[in-house]
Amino acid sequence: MTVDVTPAELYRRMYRIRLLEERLLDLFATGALVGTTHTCIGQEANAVGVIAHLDPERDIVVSNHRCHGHYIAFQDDIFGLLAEVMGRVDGVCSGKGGSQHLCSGNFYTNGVQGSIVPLATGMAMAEKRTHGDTVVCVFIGDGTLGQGVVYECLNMASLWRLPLLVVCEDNRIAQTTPRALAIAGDVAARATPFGVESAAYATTDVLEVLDAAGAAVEYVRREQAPYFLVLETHRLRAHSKSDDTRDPVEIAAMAAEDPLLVLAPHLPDAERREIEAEAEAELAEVAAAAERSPVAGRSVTGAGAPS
């Protein structure tokens, strides 16, 4: 399956996610934000490549603690996300959901590992009964594979032929635990005993992710049956804000495969710089608007959304 999206548009979508998350980390570092946040810096190709094939009006995305890229790619709402993490009333959940618990339209997320898979499976059952052409896409990480409920859901999704796309973003580390210390065997093969179609790709190239996801989404929509898509990727920043025990040399090697760097040669330099400048101007406007929004709990009237 192909979608009409150019390399320039893919770069724009990824760069907007990158800028937003870098701004969040800066705000936390200066003490302007409290709590925590989990960025997908280095994994933007997955969010953009998969969600390019999904329709926000009929499809459903269920995400996890590392949800910002999925949210922006699906809902195109940088202001709502930034205001939410800042605890402002104009946030997507009125400043009460924070970084990990976003709910808007057909987008849902939860920071509890594994819990989102039965949620998505139930949604897939409901959608199959009522609409018949919806795809429910749930994003998990390799660390979530330690939860037994994942396999219970793969079993049910296969048995009942549910339109469930499980995307495993395998960055080979669960917080500070390397995958090799926690997961045995082939990740994609874990779906095989349940009769679930699966595929694995080791790439940070959004064009390759786009093709792989297109085939997966097309299968789920056509067959109304589950699919398990594994995307090996790189988490270039800490698990949350500063908890990173990896060797800096290892991180530097992964940074050479930054999805933005991989896609950049497909664009003329002038076009790429223009995209970046426009995104930076947009974020500056959005950040100023979020600052104007009242803090949640102090006012019931939102007034900060950019015009």
Given for the second form:
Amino acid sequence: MTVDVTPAELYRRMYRIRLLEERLLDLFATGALVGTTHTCIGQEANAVGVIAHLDPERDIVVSNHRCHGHYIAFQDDIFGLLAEVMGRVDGVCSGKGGSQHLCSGNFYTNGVQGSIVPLATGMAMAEKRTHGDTVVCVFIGDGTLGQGVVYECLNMASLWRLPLLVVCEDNRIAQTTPRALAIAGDVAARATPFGVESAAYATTDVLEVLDAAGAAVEYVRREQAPYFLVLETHRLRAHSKSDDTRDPVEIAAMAAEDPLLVLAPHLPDAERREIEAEAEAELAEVAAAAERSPVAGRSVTGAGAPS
Amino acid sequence: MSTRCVEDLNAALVEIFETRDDVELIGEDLLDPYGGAFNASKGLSERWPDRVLTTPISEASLFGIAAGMAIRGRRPILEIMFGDFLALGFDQIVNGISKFREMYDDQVSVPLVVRAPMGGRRGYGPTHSQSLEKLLIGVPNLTVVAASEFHDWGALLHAAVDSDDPVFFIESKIAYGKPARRPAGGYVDGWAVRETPGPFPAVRLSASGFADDQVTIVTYGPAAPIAMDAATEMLLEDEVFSEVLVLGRVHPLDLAPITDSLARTGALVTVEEGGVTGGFGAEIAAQVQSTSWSDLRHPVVRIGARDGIIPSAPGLEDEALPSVADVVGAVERLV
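Right, the form predicted alone is done, so what does the form predicted together with its partner chain look like?
In what comes next, the whole complex appears, and the chain from above leads the way.
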């Protein structure tokens, strides 16, 4: 399946995600933000390539702790996300959810590994009952494969033929634990005994992801049946803010496959620079607006309610 | 009224299915002719095959699946075969179901009913006899309803399904086979009855007609008949008048009927079938020492299961679970 989206537009979508997440890391590094965040820097091709095929009015995205890229790709709402992470009243959940508990329209995230897969499965059940042409797309990571509910849900989604697309973004590391210490056997093959179609790709080229995801989304929409799509990728930054235990040499090698670098030759340099400048100006404006939004909760004076 | 509580429940499920097409029943072994392990769901799958979903043994996922359905506009009723198996769903319950509405800033609601049979005295042993609802008490944003043999099970279930927020509907396993003891002319077995207003009423039974009772006994679910038998024994043998308050909702607590009763009696015994540590009675005791300090003439006494497992052998099970004699002993200390 093809969608009408140019390399320049794909670049723009990925670059806006990158820019926002770099800003978030800066804000945490300078102490301007407290709490936690998990960036998808290096993995943007997945969010953009998969979600290009989804319709925010009709389809559903369920995501995890590393959700910013998915959110922006699906809802195009940098302000709501930034204000949320900054704890402002104009955040998408008024500051209650924060970085990893977002909800807007047909987009939902939760921060517990694995728990989102049953949720997405239930949503697929409801949508199949009420609509019949919806795709529910849930993003998990390789670390999530340690959770038993993933396999319970592959079983039920197949048994009941639910329109569930499970996208496993395999960055080969779960927080600090390398895949070799957590995962036995083959990742994509895990879907097979449940009768779930699957495919695996190792690429950070958004054009390749776009093609792979197109086929997967079309299958789920047409067949109203589950699909397990594995996208091997690179997490170029820490799990969270500063907890990266990997060898810098290893990270530098992965950075050569940065999806922005991979896509850059597909558009003229001048156009690329223009996209970058526009995105930077947009973020500056959005960040200033988020800064003006009132801080959530400052009227609360005490933590405990006496009783 | 001679129908058994499980039949009342089943009739309510049928009425709900007849009147609402957004309600679905999901759980294990639901299909006819079986209709669920306690037959509460009998007859539903034959009439509504598309709205009764029998599932694999995957409780950890089923709670999340039901939540996902609820967020997307369905009204699932999740039947858990034994309440003990709630333990399998605790991530979904605590980190999802209870949180979604508030953490998503009221953009979603989770109109989900979880039906779970609880309680012992059927010899099912340590993992099929517990009263685990105390683990739900204190989880914010959950409603925990307890159907006892003094309640109108159908009315409670209708109210649970009508709720826009998650309701855990705890069914007393030993009450399934008994007829509900509902008031006729304002009395049950000669005891005056009042019910609190609201969807999940507390049933108040007073030997003195709410005049000069000497002790308040607060209970719920499968412990209610124990409390009532003890109160009856005290009345007949010692002429001790008591008010027995059978709560219909155990979380969040509605303290008003308890403080109202304590203002007259000044003495409180709580009776639950689960263990008392960190439980139902503990929460009530904490709250009434704040609201009713000047009314209390005695320390609150909590009666519940011994700490430990609920053994399988009937004699051992009886030793573990609270008895009529335990409640009588507690009341005797207070009056």
